[in-house]
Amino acid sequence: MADIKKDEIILFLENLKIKNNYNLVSNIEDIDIKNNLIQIVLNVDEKEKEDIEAATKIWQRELSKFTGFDDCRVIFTSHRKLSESSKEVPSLKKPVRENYQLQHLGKIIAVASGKGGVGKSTIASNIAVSLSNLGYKVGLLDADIYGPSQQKMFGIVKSETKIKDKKIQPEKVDNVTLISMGMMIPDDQAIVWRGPMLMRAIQQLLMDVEWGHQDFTIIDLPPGTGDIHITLAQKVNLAGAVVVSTPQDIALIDAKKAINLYKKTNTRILGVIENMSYFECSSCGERHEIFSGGNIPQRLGEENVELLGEIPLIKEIRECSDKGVPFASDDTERTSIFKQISKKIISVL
């Protein structure tokens, strides 16, 4: 692996299952790669040096296997103490990292949720369509590698993704440019990638796709707060993050985790969307709050986080997703809730 890069080494080390590994990786000060040698400069506290040596021996062994290099060394320096902040998620501006250059994607918005099943992908697709209805050019990246769904929501079946001039060609649906791992693999095929392979896939979907120039790019993230979320927060200049949750207490616990992740990585939180907020009876018009009451920002303890909108439990939203035509594609009064949310997002950017 002669063309190994610093970022690939960082990502590989981050995914090793070693106690306090993120803490260690966040204190790498430099990586030098030359003449079949990898040399890592690591800032450590002298009092903890003995424990850290055990971990870095694993680094050296595993890096040699990963890269095929003959020699991998870790040099300790202790000119400053480990700070309390190093126990958090690694800094957004670590000097050893190289941020992705994605100016052509316009304002990049992450759509996240702390847990699955809250309708995050449905919300992401409808926001993308609503922004396009407002006249903007919009990119939509399905970053849920294990469970891609955007290709289904846009009615893309058995797509054979083409490569032209070394660039992956995305699908274009009206004014939305879309790429998803679901366009590249059969529906019933499981992806069993881990660590560096997963991160490389995300990098390729961002860097090696013929995106063109977009005004906004929506990234539909997988549920949770894992490697993909941290890496994107560190390496992509995000305009902000939108967190999706249902009003159910158990969902709000995980939504809070997502919000805390973005706070730790200095990512602006644009607001929260309350999905499946209520059910309105088609016969009597009465509103039923099936999953508990609203007031999500207050219940999250995040009074400074804006509520971007409340999406009711509507059968048509589910039917449209299954048919492959996003609900917001029909630009009518009925679908105006997504346009209102999109306008709010624009206003806070």
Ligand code: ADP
Second form
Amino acid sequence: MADIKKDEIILFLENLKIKNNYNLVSNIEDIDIKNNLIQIVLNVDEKEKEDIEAATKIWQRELSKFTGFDDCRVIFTSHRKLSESSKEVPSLKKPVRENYQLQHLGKIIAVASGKGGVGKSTIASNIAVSLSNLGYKVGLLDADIYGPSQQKMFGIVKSETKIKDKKIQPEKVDNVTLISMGMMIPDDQAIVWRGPMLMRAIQQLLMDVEWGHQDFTIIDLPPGTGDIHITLAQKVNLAGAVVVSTPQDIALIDAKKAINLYKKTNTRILGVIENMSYFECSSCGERHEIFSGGNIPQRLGEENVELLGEIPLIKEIRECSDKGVPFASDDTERTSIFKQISKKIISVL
Ligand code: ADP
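Right, the form predicted alone is done; let's see the coordinates for the form predicted in complex with this ligand.
Zooming out: every chain and molecule, the one shown earlier first.
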């Protein structure tokens, strides 16, 4: 197999049945193919070296069989830390693996938050609906595998997953084409997948769904900065990321981690959205800054990051989520904040 390509090697390795193999493959930094030699540079975590050595011995053996090359080597490097979540986000080179081919999803926008409960999913659904109210075709992928909520936000009563011509059929609500693990798994069933299974699920939601052709696709990410975020940032050609935070310090710490992750994966940060920015009392008309609002880019030390909008605490936003009808579905002056934010996102893209 003289003319084997890097991508074929990656695909071959990904399909080997070895524990934690998918994560390992995603840490390949380079592959050099010369004459009868394949050299794989793999970034390793020193603490896991023993397990990794066992796995890469299998890689070498199987690759030799597969390619017929005399020499298949794995060279370890450990110049960066591999992190599961928070702490320091490692410097993440684009992997040698080609990106997923997702042109049919249009411009893909990741909505991230760092911290849970700040309104990320609410904002993702309302941006999707506002973009569709502006006349665009919009996809919405709920990538929060452990705590999917988009099906509820759109009032979808769970049904059997429909498969047609080997493709998962998404739901279409308000002109938004939507897929969420919550449409496939009973509410009371905990998902206990880790590493490779999680990645396989995300890959399926991207690749094996009958998405049609969209102008924009919004990805509602899980909270945090874990494997899903890193893999998506590396393998999906994201148009950019939007970071949602409430203005309180405890949420900003996590928002900063999300921003760092996108910087290190060379993903464009389209801007931040300040949610629950303030509460306007309907009786006295006074504006209360419950989470000590304002100046999010400055407080993040990110003066150059665009502030896409400040969304107040509005009772109807919560009521609409609970009812399963996104607030912005009703295209009125009251809901115009989401339209303004969507227009701003389009303008910075
Ligand atoms: P996350 O995705 O960050 O975990 P959610 O979008 O699930 O957060 O929102 C958490 C809760 O806060 C939901 O009940 C939602 O309806 C409510 N919520 C979000 N944003 C607002 C807002 N601006 N005003 C009122 N309620 C909000």
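Here the structure is a predicted model, which is why all the values come from computation and not from measurement. Positions refer to the first chain, counted from 1. If you superpose the two forms and keep the largest set of C-alpha atoms that fall within 1.5 Å, you have the rigid core.
- Annotation: Cα of C281 displaced by less than 2 Å between these two forms, core superposition.
- Once both forms are fitted on their core, the CA shift for I341 between these two forms remains under 2 Å.
- With the core held fixed, the Cα of T56 is displaced between these two forms by 2 Å or more.
- For I28, the Cα deviation between these two forms after core superposition amounts to 3.3 Å.
- Core fit done between these two forms; CA of I9 shifted by 9.6 Å.
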